[in-house]
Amino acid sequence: MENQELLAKMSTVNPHHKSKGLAKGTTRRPAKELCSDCGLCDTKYIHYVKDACAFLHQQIEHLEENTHQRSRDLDNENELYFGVHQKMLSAKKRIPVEGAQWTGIVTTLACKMLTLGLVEGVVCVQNTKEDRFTPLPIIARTPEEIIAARVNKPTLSPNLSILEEIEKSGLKRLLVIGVGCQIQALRAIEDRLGLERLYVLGTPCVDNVTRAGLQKFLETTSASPSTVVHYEFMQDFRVHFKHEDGSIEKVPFFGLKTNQLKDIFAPSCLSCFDYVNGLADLVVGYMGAPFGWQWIVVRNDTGAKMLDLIKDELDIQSVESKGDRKAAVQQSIPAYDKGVTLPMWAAQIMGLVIERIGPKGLEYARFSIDSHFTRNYLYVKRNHKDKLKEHVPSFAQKIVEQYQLPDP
């Protein structure tokens, strides 16, 4: 099937993924542009998205202290960029999950919390039988269900729609696997939910798309889009494309062709400011780990006792930190800013050289917000500046004000 019979075929099939993000039968999107489809806004839930919806209200400090019982310590590196935490750690399974995107923890941590009663659901993402990229909430009763559920879909997902699946269902513990913006809607009605427990798994998340994007993302960027089954944005500064027959494509963050992709990110995406899943009880991510491994944050007494549930199933060993990644940071800001596009030969070249030499661990995930930051900064400044002075948390503020950004 040609890819735009594709896309025709499954804007019938989840018109979630419209380039609009609009649902079927509703126009209800008070955050209008801004909406990054959490869900929220498809249930009865919608009387309170003026409050709970994190580009209408941001609140995630105020949520923080709430969910941690404590505020982050802006004076702590570590906690100005990663949020409240215990500890942070690297891990992966030493038998992984087969077809997991990495080496299966969200997925094996999900399964045990269930099989041992500790909840009786759990809110995850399929996908449509018609396309492994258009994601499908369920809540899953069976480890079935959330094996199932493996490997990432980037795009933007309404996991929130099956809240009112949750109330009728009669289900009182519930573990949710989300992102940032699901997440902060989440933690503004908790208590509204009638739940007895609630356990929040969450991961990093940063430029998600609509379908349509993320199908103009692989036929740019890969050699063979139709066959990608993951990718992700790695360590080594480059994208990593798993394909079907298990081979892997590295395209350096250096070659993308960003003239043409500016436009593909949700503006929600490019207004957010909680890459790290703040609200979470525990996260499971890869940024600020070694290559190969997986980065997690215990962050609150619940996550230190999720993790346990797994940790004899786990390699784990501490998080490190190398390098100095400001220079970098400064050199991508007007890059990024204007589109520029370096030829393959030379982008190949500039990856080898700050694979080396670059920075790693924890300033790789540094790296990684100062940038996403800077950028989130200038678009809500160029094109909400009435929003700007409350939709940026003081963490961002602070973390922004290190670097020199253009003229509006």
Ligand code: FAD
The other form holds:
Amino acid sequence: MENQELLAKMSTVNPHHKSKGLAKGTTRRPAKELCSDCGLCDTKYIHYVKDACAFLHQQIEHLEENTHQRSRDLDNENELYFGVHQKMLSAKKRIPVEGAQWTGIVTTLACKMLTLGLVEGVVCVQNTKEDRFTPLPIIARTPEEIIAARVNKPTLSPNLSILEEIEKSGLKRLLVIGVGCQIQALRAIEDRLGLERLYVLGTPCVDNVTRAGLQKFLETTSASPSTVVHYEFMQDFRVHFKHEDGSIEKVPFFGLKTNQLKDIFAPSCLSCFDYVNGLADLVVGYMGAPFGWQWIVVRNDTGAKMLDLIKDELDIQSVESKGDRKAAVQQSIPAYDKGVTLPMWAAQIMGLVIERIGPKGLEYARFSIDSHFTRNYLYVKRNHKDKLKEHVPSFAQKIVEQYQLPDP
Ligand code: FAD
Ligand code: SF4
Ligand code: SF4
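Follow the form predicted on its own with the form predicted in complex with flavin-adenine dinucleotide (FAD), if you could.
What follows is the whole complex; the chain from before opens it.
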């Protein structure tokens, strides 16, 4: 698709807004520029937005108590960083799901829960016919529909816009797949959905963008933006772009054009402190695991039962932690702030050195959390100073306090 045509499409609305004759910008979004477009406000549950919206009422610790019967132990480093959990592990599917983001653990578990009859529907995100990266939230009723939702749509996605369909369709047992801001709003209203059983399968999430922001990222960073099928910020400190022909293009983090990219991230994501999806029952990501493996956080008994359903299909190993992230995080704070870009040859060398001696496993995950929380703390302090105290959860405050931040 030509760039002009694509950009024109991006400025149109997502299909859910469209189907209701509402355009984004004309829909009600009480969180204004901080809105992550979680979709709640496209439904009658907008009534609860003041309480439920992650950006109007930060209440992760309270919702952790409701969901897991306790909030995280701030004196335990793993809980401070990764939230309430019973265990963490690294896993991969023995037979990966073709076309999934990683090995397809999310898709496999969702299909299993549906076929076993544990749930009657699965909230997940397909893409529109016109564009592989424009999200189309659905309630899947068949494994085929879940499989069609595999792979990340690396853009803000109004997953909760389908909530009203739950009541209409009479669903009583539901699995929701989603990222932190969507799950916070969902947890805040879950008692009002009339469900008998809700399961939540979360993924970590950071640095999300609008569809237009994604286009700018692809065009600024990849040599062939139109053929990118998916990408990930990897543990080897490079962005891996997978192209239509199966080839992988690797661009070092340190060579990213940060001066041009600083503004592409959505303000919601620059104000977000729920990177690890603290309110899901089970979280499936990658950043705490060795390269090629997925990182699994079992938060409660429900999450443990969910994981048990597919454990026969997985290779499993324990999580590890190596290196010391702190100096690298401290150095990255002013570099990011000033939008410094290294020439590509220097970035390649820096990437190789850091890969060899840098943080691994859980320490890499802490590196990523520290870097994003310090950046986001500065963003909120500079742009929404009046919200700072209420909006930053105490665990994030404690993490940020380990570093020296530049003056606002
Ligand atoms: P698949 O089987 O391919 O399934 C992917 C599932 O994700 C699908 O069911 C789909 O419904 C859902 N999905 C796709 N796009 C979205 C979206 N925009 N919003 C909500 N749900 C969606 N993991 C990390 O460890 N560190 C990160 O920094 C990180 N950032 C992420 C950013 C985004 C925007 C997303 C969506 C995920 C991120 N993840 C991150 C999670 C990781 O990339 C994988 O999604 C996860 O490991 C599951 O892989 P899989 O192969 O099992 O998923
Ligand atoms: Fe509404 Fe969700 Fe946006 Fe908050 S983030 S304003 S709940 S759509
Ligand atoms: Fe939502 Fe946070 Fe992900 Fe942005 S980074 S989409 S606010 S969970």
